[in-house]
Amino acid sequence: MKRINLLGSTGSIGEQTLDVARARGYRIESLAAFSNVDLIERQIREFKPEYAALADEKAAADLKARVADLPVKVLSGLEGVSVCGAEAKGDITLNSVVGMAGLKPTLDAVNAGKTIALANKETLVAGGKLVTDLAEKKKVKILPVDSEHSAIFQCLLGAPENKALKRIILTASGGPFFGKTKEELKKVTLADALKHPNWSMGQKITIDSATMFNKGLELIEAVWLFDMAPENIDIVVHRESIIHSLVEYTDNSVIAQLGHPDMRLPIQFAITYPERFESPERQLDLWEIGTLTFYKPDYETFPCMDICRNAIAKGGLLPAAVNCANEEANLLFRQGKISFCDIPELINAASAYAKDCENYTLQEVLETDVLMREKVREIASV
């Protein structure tokens, strides 16, 4: 019996998380999300974990109030998620919180001795010496989520002992704006940069997927998952999202891993590890597909994906400089306060003022946090 923490639980992945607990009868021990009080409470009552937990203050005392008939203990506030992750039974959490928010409860249940099932990007972008230092030390295992991580690790898995691991290629899908020219980015909508061919995502990560940054979030991360420098990981474009990622090895035989796009099976395959079990995912039948195609990115008219591979490979706090940047001008966009273009502009605006340092504490990336926030705003001018 598999007993899991989950944090994210309202978001696409958390709910999606739920749907393989449900599936395979794991127990759920908490839940912790930001705010969306009606969809916990039914997560609550329908999975009874002895933890349950909103970052939200109002939130969470509302929530106690509705379920106060359960013997659930509801906390509130980050501290509250991080006791979901880290307190309680769980063996595995599972970390599918949005943002900066995802670091600190990572940490702590890394630091508890959890398994680690990691959806969150931003925790080894914004923290990644950090995090895999006292991984290492606690020996703690790091399970990756993400569709692309996963057929990375799952590629991994037959690798001879010394790897002979020559490349990494990162497949995208390149989003809705595939095709569009710098001057057609200019012109185009919230809704339009909502509309993803292939995936159903929160709105954050949509954006990130517009503007191609959450593919250089995910190259930061297979840098620090996987060990590789970063001039060994490629991107290539792949429009159908059949094929979620592969590798290289020094032999030049490059093994891939594919699947229809449904987060259910790596998110089931992180949490059953090493085992593998029937999931909901529909079997693949390539001859419906009939056709995959790939396409060189074009980083001119998504400098995001290039702005994070500099970052990554200067290092220090700037990776957690740029993914901060990124948040809030990715927040500034869906306010409407800015447009779609100004996005990688006040990026590398705001990431400039970044302190430069090899070595960091948790302390260090919370307060480049705010300062980012507080310069991408300055220089947005809202």
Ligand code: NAD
Contents of the next structure:
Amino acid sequence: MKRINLLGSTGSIGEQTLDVARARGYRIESLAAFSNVDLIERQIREFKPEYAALADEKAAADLKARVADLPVKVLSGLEGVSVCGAEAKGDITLNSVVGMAGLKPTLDAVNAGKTIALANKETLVAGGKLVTDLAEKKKVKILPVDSEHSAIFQCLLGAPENKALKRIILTASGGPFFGKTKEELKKVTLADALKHPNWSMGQKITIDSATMFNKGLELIEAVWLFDMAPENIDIVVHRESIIHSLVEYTDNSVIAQLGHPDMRLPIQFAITYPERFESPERQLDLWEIGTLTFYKPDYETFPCMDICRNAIAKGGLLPAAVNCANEEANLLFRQGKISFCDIPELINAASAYAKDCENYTLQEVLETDVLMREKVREIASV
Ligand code: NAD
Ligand code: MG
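Given the form predicted alone above, what does the protein look like in the form predicted in complex with the ligand?
Following is the full complex, with the preceding chain placed first.
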């Protein structure tokens, strides 16, 4: 039986992971989240983990009182989240925390030798070198949960050590604003941006999908997961989200992975790899879909893809800087304090202040986070 430590349990991926665990009878050893006391209490009563944590101290104190009748150890703060990922008895730590708050818990779980099922892409974007170096040293596997990366991972199974790999092609739905002009984007509202055509996800990633910053994050994520140069990663807009991504070999043979847009399949495969089992995903009958369409991305109207591509090409702390600036700008947009088109401008302006260095420490990534959030707020005058 699989044993799982689950970080970010109250979110969209967290809840779908628990769906998979329910269907397949997996043991949940720990549950961690930010502050949703009601939901995590219900999850604790159903899955009876040994550890639970809420990053928010007040919420954690409330939770502790509410589950005093159970043997669960309730922890608090980011330290408590880390204990849930690293010290609980799961063989796999599935990290579905949103944002770079997930970086330290990922590093701690890798250090403890846990296999990592990674949904938290900001971890790899902000600290790619730290995570991959440590994973190599500890001989720990990092298995992708993100649907595009799971697709690439599946397309590469059986490949001769990636030697003949020429190109990775990430598919993008294009989000709610596909086909819009720069002028039209100036008038979009938060409610417009939250209407994703194909996926139901947390709010931060839904806004990242509207700006296409999400695809930029995924490009950087692919660089680290598949050791691929950024110039060999292409993006194609595919409105139907049926092809989850593709790989191209040196002989120009292209291999794709297809399925309905349902995150429970990549979540399950990250847990059961290399084995496959029945899943909640519906069978794909292509005649029901009929047509699959493809477009070149509009890089001018959606500059966030190139912001990320340039950041990873330059390397050092720049990917962390653009990620953290985006986290703050994304939040300000959700709070109604800036407009949609301010997001890329703020990321560019703030990331110009990032420290220039090739190698970095976790401390420097965390300092970059603080600096970028300050700069974004200062430049936006909020
Ligand atoms: P969400 O907002 O629905 O959930 C986020 C979870 O993280 C919540 O449980 C929240 O409590 C927790 N959290 C936030 N800050 C925390 C902290 N400091 N400590 C501990 N827990 C904290 O987000 P989501 O849509 O589930 O996305 C989670 C991650 O997975 C993101 O990195 C996202 O990019 C990635 N992802 C999501 C999807 C999707 O379909 N939702 C697909 C691919 C990748
Ligand atoms: Mg994705």
